[in-house]
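Just the one chain here, laid out as structure tokens, in the form predicted on its own.
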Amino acid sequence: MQVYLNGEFLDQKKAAVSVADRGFVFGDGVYEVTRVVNGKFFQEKEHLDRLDEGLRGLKIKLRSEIRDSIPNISRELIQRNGHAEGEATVYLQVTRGAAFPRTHTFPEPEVPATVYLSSGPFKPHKELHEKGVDVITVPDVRWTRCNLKTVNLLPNTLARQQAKEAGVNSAVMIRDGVVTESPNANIFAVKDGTLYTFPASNYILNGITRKVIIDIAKSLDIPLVTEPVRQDDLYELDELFFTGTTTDVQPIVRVDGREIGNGTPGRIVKSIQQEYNSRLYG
């Protein structure tokens, strides 16, 4: 399997970025995920606006003649790794650089930006999407500029764990009193027929997936409402349901061991379903 790094396809094995790189000490870097179908990279031109917006949001200068080459460098990349047919993921992360000495300034005078893409099988989760899943309500104890895709994600790994431990799927995070997403995908909520989801804001990732569902929601003509679904009326919904790349749309089915709805996939999260994997497959 090769990576790219910092201008070299390499084999994975071989591939190394320094001990000062800023990534690797202060989590100083941001990254995404492509979903790649038989060769279409689904949302690229999202992903990479996404990508300029985390940069800027951290102030990482990449030269303009890297980051326009992205899309190609992808692409060599899927080939060599036999990515181009079937589903396939490409990761892409981007940090301020290795400095010595290690501050909590930015380095000065200024370094290359480091420069990473790797890709792989991807299997959707099919049977996830057909049954749901169970997941716990966690506290959401992450910064308050969720809307940055950063490599910072030791809260949502503590959070993936503790549903591991409790031998469901993922979580509900939860901030003063509302949901406001999982870990790793947005949450969107049914209720009387409207779709409800938290408000695009530094306190959640707007997430690329969650900006086609709303697109999807208006063409179903299905109301949709971005206002946070409190926890305390978590059971009182019809639906509630997580989006994301790898994710997809997947039904969440119970919570803390209680039913939402009657506890099965509901009638909105299987049209929006359909109309997704249309778009996803098309």
Second form
There are 2 protein chains.
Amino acid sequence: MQVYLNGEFLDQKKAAVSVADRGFVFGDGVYEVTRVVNGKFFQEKEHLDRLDEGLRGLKIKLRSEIRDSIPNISRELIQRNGHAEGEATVYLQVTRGAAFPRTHTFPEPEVPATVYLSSGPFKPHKELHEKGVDVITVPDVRWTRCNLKTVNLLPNTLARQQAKEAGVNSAVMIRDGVVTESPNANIFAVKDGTLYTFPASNYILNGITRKVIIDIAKSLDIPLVTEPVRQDDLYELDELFFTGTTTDVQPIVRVDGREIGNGTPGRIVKSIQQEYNSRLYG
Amino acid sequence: MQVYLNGEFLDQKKAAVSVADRGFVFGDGVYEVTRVVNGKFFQEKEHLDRLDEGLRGLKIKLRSEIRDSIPNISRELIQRNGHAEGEATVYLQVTRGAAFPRTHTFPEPEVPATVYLSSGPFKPHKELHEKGVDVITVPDVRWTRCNLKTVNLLPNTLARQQAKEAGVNSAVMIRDGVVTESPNANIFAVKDGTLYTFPASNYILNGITRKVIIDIAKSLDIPLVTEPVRQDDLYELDELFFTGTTTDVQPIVRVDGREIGNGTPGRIVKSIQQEYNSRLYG
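Moving from the form predicted on its own, what structure would you give for the form predicted together with a further copy of the same chain?
First the chain shown before, then all remaining chains and molecules of the complex.
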């Protein structure tokens, strides 16, 4: 498997960054994961726009010719890895670069940003999409700039691991008594035919898939309210589901062992899945 | 300059970790910084105990023979770098290791932890200790497991950078209306002869230097209350100071442009500095 690192394509096993890279010592970087279907990048512009937003948020400067070459690099990468046919994902990470000795403040003089891309084959979680998943609730212990897609991902990894050890698929995170998102996906709820999701703010990542779902809701005439769902109301919901780049639209049928709705994927999530699939694969 | 990485000493410029290292893609690791004075490691056991605590907190498994060899590795490193005389610091970082492809959950099968050490010459901030520093207040946007000394340090680096751009030395972080700590030091306040500091909890790092200062306060018969200082009371304090491994005991004389006390280091911080220096250098 080949990856791209700072101007060259090389074997993944040989790809290495300096121990002084601020990605390694501070988690000082942002990332994106994009779905690729038969060589076609889904929502590519939106991912690149969010990358720019993240870089601005962290004040990481990426030379414009490198930024502009990311689509071409991504295409060459999937070609080299045989991921231009069928389904794949492309992972892209940009850090503030390497500077020694380590200082909290940004390096002076500036150093070039580190740019890393990898690609992998992808198999959609078809069975989970059909049957739905079990989750647990966990406290949302993340920082309060969750709108930035950074590699400071410890709380996310720990929550996923906690879910795995609890024998469930993922977690629903709770901050101040309301549902925010999952460690790696946004969350939508359905009550009495209306869709609810946490408002775009510093408390959630404004997912690319989330935006597609909001657009789909409009096109299907499903009323949408961007308001948080209270933890106390979780078990009274009719439907609940995750949305994300690799999660797609994934019904949640059980939370903390209690059924949501009748414990099977509901009518609204199914209609959204259908429309989402036609946009992703159409 | 040499560093230690996963079993070998090598030139810092050649030391590199895999792009799949979870330190790089998730910030999934912990670190320690230890002061060294003429080859003597200050509070070494305490730093290693906290390392163990951090590893347990993140469930990172470090082979016991490697863990036990850290003191020897540290000593060989400062010898090789000529840091065994005069003042130096040793930086130690342990991550969960490298696993490809990237998954939020812990690697299966387990992979060896990445162990990285570097050393550098250190010059105490003597002038700042004598004159005191200016700071700004910034919101404490960190996650709520600040007791773990992890490399998820983006909020810390951004706050330091913000302070630098504001033309001051550092920042005092405010969460829910109270002072927590600085991006890289604990904070003590003095009012009417009593010392105040945020209680050891998940909202601050329980600093090694913080514990030394608490011990010093006892030995000097200075009353200590482990209660948070309210932001509203900041400007009415008699004294305010940072404590940390590389910060030592550093008076804060101005916050957001307003003087603390009479704008010069106070009586109590000076007595604590004196005792701290005798312990560090004695």
